[in-house]
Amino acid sequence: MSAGRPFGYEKDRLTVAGVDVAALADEFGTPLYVYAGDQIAERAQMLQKAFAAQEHTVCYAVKANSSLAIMKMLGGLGCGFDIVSGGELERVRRAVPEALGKVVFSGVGKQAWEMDAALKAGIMLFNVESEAELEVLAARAQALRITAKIALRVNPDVFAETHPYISTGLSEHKFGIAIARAREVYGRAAKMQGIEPAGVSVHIGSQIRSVEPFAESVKRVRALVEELRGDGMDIRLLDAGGGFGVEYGNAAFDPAARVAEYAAALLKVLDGAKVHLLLEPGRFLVAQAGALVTRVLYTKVNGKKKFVITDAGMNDLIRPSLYQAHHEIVPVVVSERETEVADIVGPVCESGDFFAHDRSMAEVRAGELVALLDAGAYGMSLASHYNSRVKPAEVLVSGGVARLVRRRETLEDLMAGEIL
């Protein structure tokens, strides 16, 4: 297993934080999740000691990992949250309602009563992404008496290397406002009633590694920032988005290192800038801190083809079959077996639902466990009902201590929304 994971073998056992994985899958059952709280909460800290230098705060991204605990734990230790619907927003008011006003409200698709929820909460900034937004966000704003802080997000067109799917810096993609169009569509804002413009903000793509387009997208946010405040606006907050990359394969990751370089690289374009920054990371908090435990059901061979067939499917975790993602799988307990070549399925009736295509690993068998590691970003968060499955139970370890933070669904909370 690569640095910077907090799953490891004592004697032949995976343990995360000194806590046996195999108990815990007995106690709770499978498919289930596990975090190990204390690296998030190490990774968020590094994150703010790196910036101490600049005034800043960072803003957990919620769509990562939705846990209520995570994110207590994670406003505990000053953070705010980036979030992107009125759900999400609930999801704060919830678990750390002293954090609202650490709030960030993205996404280009923000309803009416989203926007009313989130003024009535006194949220930190919206991130416009749209002149139809901004006039529906004065409108509420005036309806309500309540004055909207807004940054535009503005899109850079800066490229980065990532899935495509989740790329969002470039001219092409539904995100933000053109930053050439910006400098106008600011002068139109500071004129509305119910509408402060209050910042900037950025976000070129999630799991990149290369801190160069960071660097890039800030610069010329920064002289956009400038102009504005040649304009007479008092733009204070600076809002440089997430999308800071982890290792999922074997390759070696050091956290702090990757966290020094992208601080000097972003402080080194802000320096005497003399504004708020807004850090929205959320993979990285929290993606090497999780794993999703299941058990095999059965193996069969078909042809030349050995199938090992899992509780979990991608109902449960779909980055591989979405974003043709890889997530090592290793075994709970290790035995001794020869290494065979295999697909890791789930249950579910699609061909879709895998996990690895001809993946080497060491034998395993029905009735054995195995760990989908790195799966702590976007694994519950995109979880689903698919083929009427329940979604897993969640399980955070800190302290040594592990603790039930969501149980497991049963068939009645699966249609107790239904109506016959």
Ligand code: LLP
Given for the second form:
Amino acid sequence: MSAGRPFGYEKDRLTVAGVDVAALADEFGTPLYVYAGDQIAERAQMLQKAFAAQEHTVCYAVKANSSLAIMKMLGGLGCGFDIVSGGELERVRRAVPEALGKVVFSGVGKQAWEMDAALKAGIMLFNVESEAELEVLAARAQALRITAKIALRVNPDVFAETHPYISTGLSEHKFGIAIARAREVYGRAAKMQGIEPAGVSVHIGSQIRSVEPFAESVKRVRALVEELRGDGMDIRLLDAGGGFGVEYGNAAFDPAARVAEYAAALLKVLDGAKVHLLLEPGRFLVAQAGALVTRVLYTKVNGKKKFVITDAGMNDLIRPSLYQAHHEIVPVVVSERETEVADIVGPVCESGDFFAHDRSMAEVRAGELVALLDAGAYGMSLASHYNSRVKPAEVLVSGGVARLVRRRETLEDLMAGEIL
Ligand code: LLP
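We have the form predicted alone; now please give the form predicted in complex with this ligand.
Below, the chain from earlier opens the complete complex, with every other chain and molecule after it.
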């Protein structure tokens, strides 16, 4: 198992932070998401330490994994939160109410009720993505007599090498306001009642592994901050967004070294700027801490192809289907069997329901367990009920102790909102 993952083998059995994964699957059933809480905490602290020289707040991007237990843990470490909906705001309120003042509200389609809830909660910053949104926010702020502190999410027109679905920083993308126009829009915002320009924000995409695009976009944003200050605005927050990537394959990955490189690049372009820096990491904190544990239901051969059919499907982990994402798949108990090439697929009625095509691994048989690694980010948070399947349970392992943090859904849960 490559560096950066909290999963490893003790003799022939997969463990997470010292806890036996097969025992967890037996106790809580499958499919089961298992997270190493200590690694999540360690990653957050890694970022906090690397940016210690700069006043900053790490605002965890809730969408990556919105487990209340994980949010509570990160809140306890001083993290704020990056949210994109009224639902995520409610999660912060339930898990870490004391962090509501450290919330940034991102997203291209905020609704009036969500703005109202965020205004009343006293969040730190709205990252506004269009002039039309700015007008609605001003109207809501006036109606509630609460000033909305805003940043415009600027689109820096920086290219970041990643999957097209998760790249956001080019002018052809739907996100943000072109940086060239930002000063003019800030000028309008400053005159609006109920609106206080307090920051500038940027987010160029996700799973970005080189630091240059981050540095380039922060450089452009920093220049804008200076201009706006010159225009008389009290801009004190610089939100550098999320997007810091991890390694999904088997290449070496040293998270501490990568964070040091990222921090050095950003601090260099910030060059002592008197701003409070906001970071919105999601994936980097939770991806490698999690695995989806699933049991093999059947194996079969069709023509030349061998299929391994698991009890987890694309509704539980959609990343391979949606982004052609690679996830390592490992046995929970190692066998001495021959390596074979197989497709690892789920039970959902779609050919797109697969976890891997033509994967080489030691033969696995019905009844045995495998783990899909690096599934902590955008796994459970993207899970659906497709095919009327209940969502998996979630277990958080902290300090060597495993705790169920979300029970498996029941058929009752599945149909709870429906009216016959
Ligand atoms: N901030 C904003 C404004 C975002 O849109 C995102 C992610 C983040 C922060 C956190 O990005 P991260 O640090 O996690 O890369 N479902 C896809 C990823 C979608 C990312 C959406 N925005 C996947 O599974 O790869």
